[in-house]
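Consider the single chain below, provided in structure tokens and representing the form predicted on its own.
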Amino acid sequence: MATPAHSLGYAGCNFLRQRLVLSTLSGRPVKIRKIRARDDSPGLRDFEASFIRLLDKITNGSRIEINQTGTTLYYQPGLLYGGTVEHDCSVLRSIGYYLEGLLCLAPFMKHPLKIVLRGVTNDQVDPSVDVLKATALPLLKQFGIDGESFELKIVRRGMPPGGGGEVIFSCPVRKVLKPVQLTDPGKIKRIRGMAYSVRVSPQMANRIVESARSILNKFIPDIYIYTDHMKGLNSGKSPGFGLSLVAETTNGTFLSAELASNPQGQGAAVLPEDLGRNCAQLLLEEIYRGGCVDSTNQSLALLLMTLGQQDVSKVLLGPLSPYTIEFLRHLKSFFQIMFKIETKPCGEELKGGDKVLMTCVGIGFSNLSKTLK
């Protein structure tokens, strides 16, 4: 057996999320205390819990101690499981939130997984789940991990504030990351996107579609986006729509934006026609931040670069984001590893912002828990 390793102390809520998917990865124990401590109803949020029953589902021997108020969390690790689950997520926050974190440990499981998550598909807040499967499942492949049983699918759509949407994820199990090279993203060839509206007229996601071309037709001739309307028990509980878009690039680098309309009882109405216009410029700033990865996907990236073997791996990114630098604060107290971090300004090659090359060593992780056929 393992020595027990020194666990790390933490105070705050913020990136919870990160410390508890890293603690779950490297082994090592994580104490947060002085959680929303100042606040009127101190502690944790309902969707944090909810996320920290999803972790407990998913490993073996997980130890979570939470005091009296919620405002302390304790965190030893298990070993990741896997196998078939089911959850219901935290209608606060949308399936998204749960995704990226899954995204992160699936390949590391035990047994192949599988698992339905129940909730909001789509909100203001997280990645949905339509970028998530158009952005992160090619990255994902991209080191290695691909097959048959990798999908993501969604069964139903469920908007804020009453959910109701539902989602099926499936990742097989990897011994070994391999090292990645990206970096030349390439030069946009097409742009796909996906128009949905539930419990709304499907006119809707028409006028959507019409007033996002009106403004990405004028760069590209190749824009494909689909209307998704979902009738009956399939459109959840909530009625709202949205648009999600992916451009591609030649190097099979993939780049997104997305909008939903406010959830009901919330905030302004917003037109659809407006929607879709400022989708379609958010992409265009997406694209000239520009990168081998989008801005959501950045620190997953660097997550399986760290996990890799032990070779070298390089990527360009964008603008790097404030979640992306605290996530590389994280990964050198759970795995000591720096990156090599070099600017590249925008020149004859590289249109758009400034882009950073991000170089490391995989720390040659290994999916102990996987058995040997």
The other form holds:
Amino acid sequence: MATPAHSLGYAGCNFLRQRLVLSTLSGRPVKIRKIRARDDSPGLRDFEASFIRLLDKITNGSRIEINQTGTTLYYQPGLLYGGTVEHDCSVLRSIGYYLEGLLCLAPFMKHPLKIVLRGVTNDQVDPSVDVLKATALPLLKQFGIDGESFELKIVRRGMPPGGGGEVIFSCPVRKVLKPVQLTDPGKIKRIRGMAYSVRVSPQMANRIVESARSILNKFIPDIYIYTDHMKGLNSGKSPGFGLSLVAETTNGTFLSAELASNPQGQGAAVLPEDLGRNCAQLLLEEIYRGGCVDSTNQSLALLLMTLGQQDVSKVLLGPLSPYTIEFLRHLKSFFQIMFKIETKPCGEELKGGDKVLMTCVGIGFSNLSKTLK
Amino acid sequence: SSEEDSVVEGGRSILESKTVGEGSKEGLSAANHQNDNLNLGKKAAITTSDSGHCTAEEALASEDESEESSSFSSDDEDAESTEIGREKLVKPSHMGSVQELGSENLIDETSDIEDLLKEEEEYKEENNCSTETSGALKWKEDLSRKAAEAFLRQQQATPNLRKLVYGTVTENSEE
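Same protein, different state: after the form predicted on its own, show the form predicted in complex with the partner chain.
Every chain and every other molecule in the complex is listed next, the one we just looked at coming first.
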């Protein structure tokens, strides 16, 4: 990774996180110009600056250059170091924003990563910590990243705009990843959920559960939605409530959906009944899209396939999200890898929307930073 | 009269659909069509209710009477003579309404049922044979060309995702 490779150049603020993560993994420097150059407040936002600081914390020897206005960023990645880290995330984005990046990087550290992240645990933009815990962790396990120390724990909940949540994420390191063959999603066998409420009546969570069940009960009997009402210091700084639902299939695929209430002082008040019902419908839509990987984790799965051993990996996905499509292009420019993309129209057997079968041969990426014991 | 004939036809087709096969689409659609054509909504209602309640045996039993009555041309005489046959055919619950409305149609109906049924069956069989054979022939005509066409159609219909994803990359040129 330390060998200087010629850098990649990009323009614009889109997909900044993707580019930085892939740059770190591939060891290729990136130069990103024109970051919100025409905006009223040009340059990097607080949450992006915070992500770059986080990258600086978990790596050793990274070089980061940002110009005066923050519109140009040069990033030369160092070695992924890991260890015990603490980070205060920006409250503009939720911890999920940072965690998504960390999930890509954590298995390739020199030392196992144990990180405390503080900020917003659930918001309306990024995947919440609950959803990542329920979907991304089982996905990583499929690639052979497992162990006792592999956990994601919500210590405190924090809702926007105040934040005040806290999350502990620890991940073991692996030298190589297993190739995967995920082509049969199976059938939905159970639905689990988490209805949370902070700094509002604990009854809110119960109302959410009731309305969500009113829709889901028609389809499957095995539904359990936990209610989580945190109090005092553990409830963060702002009031709010929300619901995350996860459907598990017989073959160990997790499909998720979530909704959160509007942040305090922004937008109209949301009824918990509406929220529960809408979230249940979102889950049904996600199940319709289907595939072996949840649409929020498509890019993570593709990355781990790319970084696997030199063997064929296959994964069946639902319709590709725009984020995933851009991620595929980035994978091509950073790792020179192109996926075989086959559309699988839904036949009589396979219900739901059209599926996409992604096939690739791993580049044989091995974690050079990991010390041999 | 033409009105009577049309009613009879409607009743016949419904009965036919009952006896030959409940779900035979042709019979039902024909019945609907003819009922639509009728301006006499009430009469149509009677015939349907009758055919619904009287079974084939009953219809056959009343055949003698109906044949006799069909020879008569005047409606008034008919009404009296058919009184008995109608009571046989119609369930007590429907008696009232039937008595009020024209009862003369019932007899003509039942008399013609059998003949018309036979005709209909024969016609159907012929129809089936012709469609089956022609369909089979068409299906077997140059299969390889059809397969090739289907393949090309499929190729064009499904978007080439690989091209969509990788083909449109413009900004990712390496420096």
